[in-house]
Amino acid sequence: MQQKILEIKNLSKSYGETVALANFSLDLGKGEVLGLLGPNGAGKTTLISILSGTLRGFSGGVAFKGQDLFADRNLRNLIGIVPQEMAFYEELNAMENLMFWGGLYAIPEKELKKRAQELLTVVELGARAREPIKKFSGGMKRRLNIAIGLIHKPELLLLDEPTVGIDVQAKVSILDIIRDVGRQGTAVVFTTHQLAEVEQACSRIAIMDKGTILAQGTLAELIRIVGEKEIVEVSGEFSADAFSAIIRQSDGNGMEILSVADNQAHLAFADSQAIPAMMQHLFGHHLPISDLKIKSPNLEAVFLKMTGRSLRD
């Protein structure tokens, strides 16, 4: 059985009237690399920063090792965490800023000089170690936050949307270091509104919408949960009143609708046979639709199946 790291029991957090967690509860183990994915305002960056302690007024609990996070100071100390912002001085060059933020954490300067090193060698900055950061680009500087969050050896590693900003190829890179703490055993919470990256980087996904997880597990059984059926996207110049005032009179013959919204639908068929059929009802009735697409079951289905929208919405 996997040794469970990070234990979250009912956490509750509102901003006024708007609810951002409502009863979040998730375990994580050793080595484990989760995806939390959901859209902008899905309560993603409140549970980090509850979890970072920079967040307070919210109700619940959290355990790390099996004891109350937020009763031992020194628990804080065996986490690292890399914010959405750049948590660097630009002034310093990428050696000093991790000997300085290293230093925090009262780590012997032989010691930590030689793991700023690997960590440099890590994040493919080996070579601009001694370079200005203002030389940086967007990616560099994004993998320089996370070897800074890293310098301390953490078993739990807290990530809020690590790639905002920064091009393909630099987020390919910062998802192989992320797939790589987990191998080396340090658990792994990493915030995102791209399916892709979770598909890549996770060994554990859980779709979370308005501040509560909807479903969670490993991708194969999250694509479960939609079963062996064809999607449909509809694209078009029509409103979700009217795409829906059309489904309704037709038969539906096994399908489900995942998500309609105006402009766009989808549609899951566990019978392909009935596609066409529904198609030609769809343009019977002028519909303007403009593009169909049909695809495999995939995570972007099971986040429509669960909250009705698209993570885009």
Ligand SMILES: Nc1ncnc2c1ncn2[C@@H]1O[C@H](COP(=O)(O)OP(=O)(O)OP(=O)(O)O)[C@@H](O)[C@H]1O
Second form
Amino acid sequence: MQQKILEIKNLSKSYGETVALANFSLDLGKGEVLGLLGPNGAGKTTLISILSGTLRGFSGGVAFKGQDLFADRNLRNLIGIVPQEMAFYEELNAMENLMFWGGLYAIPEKELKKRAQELLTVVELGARAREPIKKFSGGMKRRLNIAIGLIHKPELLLLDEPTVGIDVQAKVSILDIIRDVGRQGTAVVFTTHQLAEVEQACSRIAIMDKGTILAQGTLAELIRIVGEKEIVEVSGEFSADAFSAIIRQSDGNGMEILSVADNQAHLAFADSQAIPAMMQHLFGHHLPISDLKIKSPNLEAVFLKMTGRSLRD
Ligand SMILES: Nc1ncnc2c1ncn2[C@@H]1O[C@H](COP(=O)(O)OP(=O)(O)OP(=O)(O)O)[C@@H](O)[C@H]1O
Ligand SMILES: [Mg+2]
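With the form predicted alone already on screen, would you show the form predicted in complex with the ligand?
The next block holds the full complex; its first chain is the one shown before.
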């Protein structure tokens, strides 16, 4: 790995009985773009909140550029945050917002103005800088949120679900911005529920659930976890229990169960020749199947294998 910028060691955080982070550990190199993939409640926002200094009462440690992140406020000023809930003033225009948020970092005004103009161009809002934000679309607001996170030239940018609630085109543009930020040398961690996003924008992917990392690596490395298998997605009007009961009565033939939920299950076959016999077995037991898909190993299969559940909301 490149020079390390962030080293998270055994971070744990509970809210009463609820464990949000459980011995969460992760390293990040300079300029690396890490996609943190996890379903609802996995602990993503909790992690980002701790790193941004807004959440306390945890155990474990975080080193930023080799120093204790929580010992020195100045270190936190080298981190940019793009929160899940958008943070800016609707009454101000985009330029005014950047000037306001940048003003919190004691950047000389002339320099700040230049930086704000540059960033508005980066996030494709240059022509809309003087319009009230109230008139912005969801995607435009998200892009402004990113510009605010970058105003003080952070060395690490943390984005919590930066693409939620916007259309496909706006998503692509945000992913492009994130990738470019990484290319400029800023390390990036962004959280998402979307498999396709991490495939597009990240140099490394971490899969987390229940407050801990279950697997991490490049896309190719992660796919190797599933191995050379055919993935069969079975959908229909069945319960998880009914599916499991029928599957238990088969001899399996080297089949692996990746996930079983109501209405959908995923199976992995090392030998594709075993697929027809299994399908016959399922149909023979009158499992109400409406759709079958055969897929090559992909990130979704890795996710299913590691968490036993799908990423959908
Ligand atoms: N303020 C809180 N009080 C009590 N429990 C909380 C609080 N914030 C989070 N939790 C719980 O901690 C766990 C992790 O929540 P967190 O918000 O970090 O997950 P997440 O991965 O960001 O989820 P999402 O994808 O829905 O944003 C969940 O079980 C959640 O219910
Ligand atoms: Mg969250």
